[in-house]
Every structure is written in C-alpha cells, then in structure tokens.
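There is one chain below, alone, in structure tokens, taken in the form predicted alone.
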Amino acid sequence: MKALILVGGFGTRLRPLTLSFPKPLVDFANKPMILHQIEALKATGVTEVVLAISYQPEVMLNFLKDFESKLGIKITCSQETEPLGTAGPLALARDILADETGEPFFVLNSDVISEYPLKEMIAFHKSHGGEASMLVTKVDEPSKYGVVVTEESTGKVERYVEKPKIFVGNKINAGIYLLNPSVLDRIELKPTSIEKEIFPKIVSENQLYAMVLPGYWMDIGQPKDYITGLRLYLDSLRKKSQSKLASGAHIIGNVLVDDSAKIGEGCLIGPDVAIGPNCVIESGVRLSRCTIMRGVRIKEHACISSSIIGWHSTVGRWARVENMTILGQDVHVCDEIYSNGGVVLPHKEIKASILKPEIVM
C-alpha cells in the first residue's frame, strides 16, 4: 500500500520556528511532526510514502533517509514548481500512487495530528464499497473548516461544504483520505482544490464516505493549536502507554522528558509538557503547558508556560517566558527577562523585557 503526505508551503503561521526547518521537520512531543504520520502509516502496512512538497526537498529527503531505514519503509519526494494546491500532487503523483495492484492510496494533510485509525478506515473503505473515504471530526467551531454532511446510517456523504456562512452541521473534514486509483483520473495536473472540486464531483456520485474519527484531533499549524495538540497527543499516550511519561515528586500531570535531558533539584514540571533531547532543566524551574527543544537549557528558578522553546535556545535565571512567546532557534533570553507573547527570530538575544505580544526581529 502507498501513501501521499501533502507537505506543501512555507509554514508561515509557524514561524519563527519554520525559519530554521520546515514545518513537517518542527518537533512535536520530541519528534519531528512528520514522523507521527509516517509511522502510523507503516503500522498499518504502507510500503511507500511520497512527499508532495513545494519548499526545500533536499532537506526533507535528507533528514528522512535516516528513518527510511530505521523504520523499512520507502520515502520519495514529488517537487512542485508551482503550488498545485491540494488535488493537484496525486495529479503529479500518479505514476507512483496508481500501480498496477489497484489498490486504494492514503492521502494525509501533513499539519495534522489524531489517534490514526488506519486500519480501521481500511475496514471501513471495503465496507462501503465507494470510491473514496475520508475521516471526520466532530468541533465546536466548525465555520473555519470544510464541513461534511453525512447519511447517518451508512457515513455516506451527501454534501459538503468549505467554511459554511451558516450552520449546516458540527462534522468537518480531518484531513486524511483513503481513495481508490480512479480518482485520480478525475485530476488534472494543474492547481486544484481536493475540497472545493474534485470531492463535489464525487459526492454528486454517491461515491465518497465518511467515518467519524475516534479520539482526539488537531491541527497543530499554529502556536496555539500546536500547544492544545500536544495536551491531547499526552492524554492520548496516558491512556495507550502510560510508561513512556514521566513520573515523580516534580511531575505534574502529564509530562515527556527525553531519556538524555537533565533536570535538576527542586523543580516542577507540569502540566502538558515535552523536553527534548540533550536538554538541561536546572534546580529550581517551573515548566507547565510547554514545548522544550532539542538542546535547550533553562537556567536556575526560571517559569515558563504556554511557550514553545526553539532549539538551542537558553532561558536565563529567574526569567519569565509566557502567553504563546515562540523563541526561534539558538534564542538567548537574559536573566530576569519577562516576554509577554514574544515571538523571536532565530540567533537573538534578549536584554529587555517584552510586554506585550510582539515579534522581535
């Protein structure tokens, strides 16, 4: 089986930290974002996954030929030279998706974070018999989103609709699809929208399906969503593989700490947070609802909470980073610093507090 990973832009909504590597390489719970996809793919039986990328391919191939082997599972990058949209990389794809076994094909949005329930969609996809299959999920606010109106009984879809004006239901779509090869004879290799034309056509056939996704979801292309992403991925890793959390006098709730990171005396960490690799949390540090980097070093009573830590930054003494502050790589926050929401580019350092939410160029 294969699978298509639509890799696409820039990843501007998460810069400062898209600066330095592209959004799928960013880390996410100590690993990088792409990676939770790949493996789950190779846990369900996909032999071959193909990036559809538009931006910086050699460093994505380079960076993921490591895991080809780790994880025994083929990676090949299909360039864009011009942004084909989302329908448009199986178009320039389809030599490598539509073989000659006939098999259907997952496609996955790369900014997107779940349980993976891929097996069960291939059960599901059998099941109904149609052309293609999608998972969706229910939300509070699904304005923002492609909502899909389904027959209730069967998941078979009957309408759907990219960011409604007005309520049509609380169903939107997660991003991940399962589609049989002749879809992709309904796909021209120019720039198109898998959402807004080619799934119409094939709904007007009463050939796509839709299963409601179990457990959580989120797409984490954005600080704060990336924040509330990593509270549902560490309740999620509780109730599967409690072990792999951290546990003691200074953890509270839930917390990933790379086996190589250091923590010192007296601090507390907790809740909803992740240390990387290779970094050093000194005595007496207060971490809740955070992202630490690979490398990073928080010097001595220094607070940090709702913040992202790019790699090889440094927090210094008795500082305070909060309310979304994103440090770029290699950051250098002075001793007794407060940011209030600073986004930083990369290779700073900073000598004066930031008071309200600003980027520090």
Contents of the next structure:
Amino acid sequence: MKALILVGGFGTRLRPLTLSFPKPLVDFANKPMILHQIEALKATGVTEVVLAISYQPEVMLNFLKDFESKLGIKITCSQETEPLGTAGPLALARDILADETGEPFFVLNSDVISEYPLKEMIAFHKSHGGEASMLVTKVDEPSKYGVVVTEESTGKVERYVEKPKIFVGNKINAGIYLLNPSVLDRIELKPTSIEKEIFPKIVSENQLYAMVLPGYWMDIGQPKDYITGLRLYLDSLRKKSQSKLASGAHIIGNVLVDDSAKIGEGCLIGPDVAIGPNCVIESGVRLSRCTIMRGVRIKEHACISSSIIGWHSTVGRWARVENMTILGQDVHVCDEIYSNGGVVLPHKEIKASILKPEIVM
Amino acid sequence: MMGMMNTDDHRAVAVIMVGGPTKGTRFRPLSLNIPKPLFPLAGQPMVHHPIFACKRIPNLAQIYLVGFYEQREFALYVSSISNELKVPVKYLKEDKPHGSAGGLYKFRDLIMEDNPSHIFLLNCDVCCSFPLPEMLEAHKRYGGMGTILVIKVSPESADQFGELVADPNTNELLHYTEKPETFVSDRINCGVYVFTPEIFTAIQGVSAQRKDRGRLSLPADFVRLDQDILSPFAGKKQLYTYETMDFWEQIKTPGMSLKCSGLYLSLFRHTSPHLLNQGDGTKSATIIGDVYIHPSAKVHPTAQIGPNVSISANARIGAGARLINCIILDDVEIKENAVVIHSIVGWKCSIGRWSRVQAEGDHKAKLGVTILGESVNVEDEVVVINCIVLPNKTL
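One more: the block was the form predicted alone; return the form predicted together with its partner chain.
To see the whole picture, the full complex is given below, headed by that same chain.
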C-alpha cells in the first residue's frame, strides 16, 4: 500500500522551532513529528510514503534516507513548485499513488497526532465499498474545522461543512483519509482544496464514509496544542506500554526520558514531560508540562513549566521559565532570569527577564 | 556658652527624632507590625545607625530618642542598646506633635541637664554616613548657632527637599527654602544638625512671636525647624553648612528601606567588616557582595546569598535557594530552590520550594520592590512579581 503525507508549508505557527528545522522534523515526544506517522503507516503494511512538501527538501531528504534504511520503508518527496492546496499534491504524486495493485492509499496531515487505527480503517473501507473513507473526531469547538454529519448506522457522510457558522454537528474531519485511486481522477494539477472542492462532490455521490477515531486527536501545529498533545500522547502511552515511561521518587505522572539523558539529585520531574537525547538536567530542577529537546542543559535549581526548550539550548541556574515560553535552537537563558511566555529566536542569549509574553528576536 | 571654653567642658547631647505611628504611613505594610524606627536595615534597627554614629562624638553625654510612639514600644530597645553600646539612651514621648523644632524645645530642660556645649539633632529616617565628629569640628570653626549637613543632588530631584544656598568661602547659610516650586539650588538639607544651646533662645523667640500674632497662626508651641528657624536665620551669620560627599537617602517607603539597607551594608565593609558574612559554598553558603546573616539564622551550604542581602534572627534558608537584594525578616522559612530578588519578606513568612518572589528593583517605584507582610505563605512553585501582599495571606 501507499501513503501520502501532506507536509505543506513553512510551519509559521511553530516558530521559532521551525526556523531551525522543517516542521515534520520538529521532535514530538522525543521523535520527529513525521516519524510517528511513518511508523504507524509501516505497521499497517504501507511500503511507500510520499511526502508532499513545498520547502526545504534538502534537509528533509537527508533525514529521510536515515528513516528509510532504519524502517525498511520507501520514502519519496514530492515537491510543489507552487502551492497546490490540500488536493493538488495528490495529483502531483499520481504516478506513485495509483499503482498496478489498484489498492486504496492513505492521506495524512503532518500536524496531526492520534492513535492511528489504520488497520481498523482498512477494514471499515472494505466493508462499506465506497470510494473514500475519513476518520472523524469529536471536539468541543467544531466551527474551527470541517464538520462531518453522518448516517449513524453506516457512517455514510451526508453533509460536509467547512467551518460552519451555526452548529451542525460536533464531529470533525481528523485529516486522515483512505482513498481509492479513482479519487485522483477528480483532482486536477492545480491549487485545489480537498475539503472545499473534492469531498463535497464525493459526498453528493454518497461515496464518502466516516469512522469515529477512538482515542485522542490533536493538531499540534501550534505551541499550546503541542503541549496539550504531549499530555494526551503520554496518557495513551501509559495505557499501551507503561514501561517506556520513567519512574522513580523524583517522577510525577507521565514522563518520557531518553536513555541518554542524565537527571541530577533532588529534581522533581512531571507530569507530562518529555526529555530528549543527551539532555543534562542538573540537581534541584523542577520540570512540569514541558518538552526538553535534544542536547539541552538545564542548570541547577531552575524551574520550567508549560514550555518548549529547543535543541542545544541552556537554561541558567535558578532561572524560571513558564507560561508557553518557546526557546528556539541554541538559546541561552542566563542565571536567575524569569521568562513569562517569551518566544525566543535561535542563537540568542537572554540576559534580562521577560515579564510578559513577547517575541525576542 | 560661646567663646572661651576649656576642651574638657565640651560636652554633647544627641537628639534623634523618631516620629510616630500617624507619620510614616507610606511605610506600610511593614509598619503595621513594628514602629518604622525599629525596622531592621542591614540587620540592625533603623534608629541603631544614627545611634551608632553618635558614639563617635567626643564627650557624648546622652542620646535622646524623641517621638510620639508609646513608651512601651521603645522601652526594650532603649535598654538593650544602652547596654550594648555602653552609652545612655532614653526615649522621650511627645504628647502631641510639636514640629521638628518644637520637640527639641519641649525637652530643653532635660537636654540641658548635662550642660552640653553642643546639641546634635538627627532625623531617624535619614540614611547616611553621619559624619558627626567632622561636623562638630567645622561647627566650632564657624562659631555660629548651628551647622546643617548638606548634600548635592541632581537639580531635577532637589525640589523634593529643603534647598539651600551657602557662601562658597565661609560656608554660611545664605538662603533656605523648603520644597520650592522653581529651582533654587542643588544643595539640600540632609536633616542632620549640630547646634549650640542658643537654639533654644531662637525657638523661644518664634513661639513668642506666634503668641503675639494670636489665633491666626500655628499654635505657639508648634515650631518647624525649616520654615521657622532655618529660613529666617539664613544670611545672618548664625547658620552654616557642612557638605557630605558620601551617600544620603530618605527612608520613607519599604522600597527605599531595601536600598538603604544595602547602603548600610556597604558602609559596614569599612566601619564594621566583622558584621558581614563570608562563605564559599563549602562549609557555609556562597556569599556574594555585602551580606548580613544573624548568628541564629540557618542557611544551607548550597544556597547562594547576595549581593545586598540581610537575614534576620531564626530565619531558615533551604538548599539551593538564591537570594539577591532582599531583606529577610525574623523566623522566615525559605524552602529548597526558591528564588527571592528585590524583595522584603516579612516576619514568619514561608516561601515554598521552587517558588519565585521578585520585583524589577526600582526602589522608588510604588511596586518596584515586592513586599510580603507578616506570615504570608507562598506555596511551592508560585511566582509573585511586583506585588505588595498584606499579612497572613496564602498565595
């Protein structure tokens, strides 16, 4: 089977992290975001994944060679020279997706994390025999998304409304599709929106079916949702493979610690913390609801909460970092500094406290 | 009492005006618990610093603290400081405000009991190096009725004080005006004076004039030093000035008390270095800059203290704590890894693990220094910034 992952553009909402790496390579729970999806696809038996990207293919390609050999799955890049929207990239990758087997192919969105019940989705798709299947998830604020109204018993989609102004339903498009190759015939190689132009047509022909996604779903394309997403992910990890989580007197709740990371004495870590490879957490440090990326050093007595600390940064002794502070790559927060929601671009030194949320360039 | 005097007859009495509870409301919430003159700066009560400076006056017979706090509020302090410094200190309670000169006049009989040739008048809420022996020498040379300590300040800030003009050669006071609206001079009155007993005659003169003018003026026994004595006597070869080149600040607000505590700590480095603490993190905590720690306080060796920190009796500072520019009052507990910067932590407060109490550090701004009143409890990991917290609150 084949799959296409819509990677798209600049990832501006995840700056400053995306100033150093393309969004799919930004780590989430100690793994590049896109690796979560590629691994889920591989587990379903997908043999080739196409990444539809519109920028920095060189950085991506290097990484991907690494994954290819480690995972034993073929990964290619399909680069848009002009933005093709959410459907156009499928047409661009037509030759790979529509192969001799005639099997359906997956389409995923790179910003989404969930439990990826892809085997169940294949079974669902076979059973209804329609042209397209999508996963839907229940949310509190559906009007931000594409709302899907289905027939209870079959899951047949009756209406698909993008960002409805009045309440239509609370199940939304989770951005995970399984499509027959015939869908490709509907898409021209030009900027096209799959949600606004393609799906409505398929719905009118009663060919779109929706399956409710069990478990968590999160669009982690922005920092607030990234941090919430980590909590959901680690919750799910506790249920599936608790041994991967850290334990000990200094651990509260769900905490993921890479084997190569070092944690000092008198620390208190958690809940909902991910500590990446080669990190050094010195003694007396308090971490909660945060992501510490590869190579970061957190010095003694510091306290970090609800924040993301970018690769190879350092946080000084007695520093306090909280309230959605995002440090880009190689940022150095001096001793005793307080950051309240500072968003700091790469390679900066923070010598003065940031008392209210602001961007430091 | 002027002219020929045997140096053995030169005796001095010092009077320190300490004010009362209705004055100094700007010092709340700290003054809710303790009279402002007894609030500790650099580990010693505020009034201790001028008292200690008075000890350097040759032939000092007596120190009087004059104010309108209740006797009992000062009784303990006065007897212990008399013992400690081996100089007689007495507290005299004014029954009502008499103005800055009226108070002096009211107790003139007591003051003159020791037959002093010179009388020092100091304000307790002034923070400076009190160069009293030097002022006395200058005063004797000038031969006038009084000598005023003055300091040069920035022209923009001068109008908050009494501005004066002095003759550059003779140092005579030529002109004095209190808080003028337009610029007069950048030299201001520091609130520290030395007088000969003639001052009492001068004050009496003012009172008599008042009585003559009857009901239209202030009460006869309410005499203000600035408006009623310094201004009228300027230019009459009676009053002189002595300029200090050291620091000078007024201690009107808690924020300023933190700054002045730091100034006195740096003064200790010259006058009483044994009062300051040392430490390098091995057997005792790492000390940076000027730090005072009361002998009964316990500070974990992994804590880092300073610069400009004063820690009072029975305080407990936990492992990995960091204190910068702050006053920690009695019985405070600061738990592990907490951070306190530009703050005053009141008596019996509790600061939780990894919590952060700080301010921007502008000593003159209303919220430039964070103040925690008595028994405030800051829970683990809480951040308190630019706040004044009244007593007994839990954050």
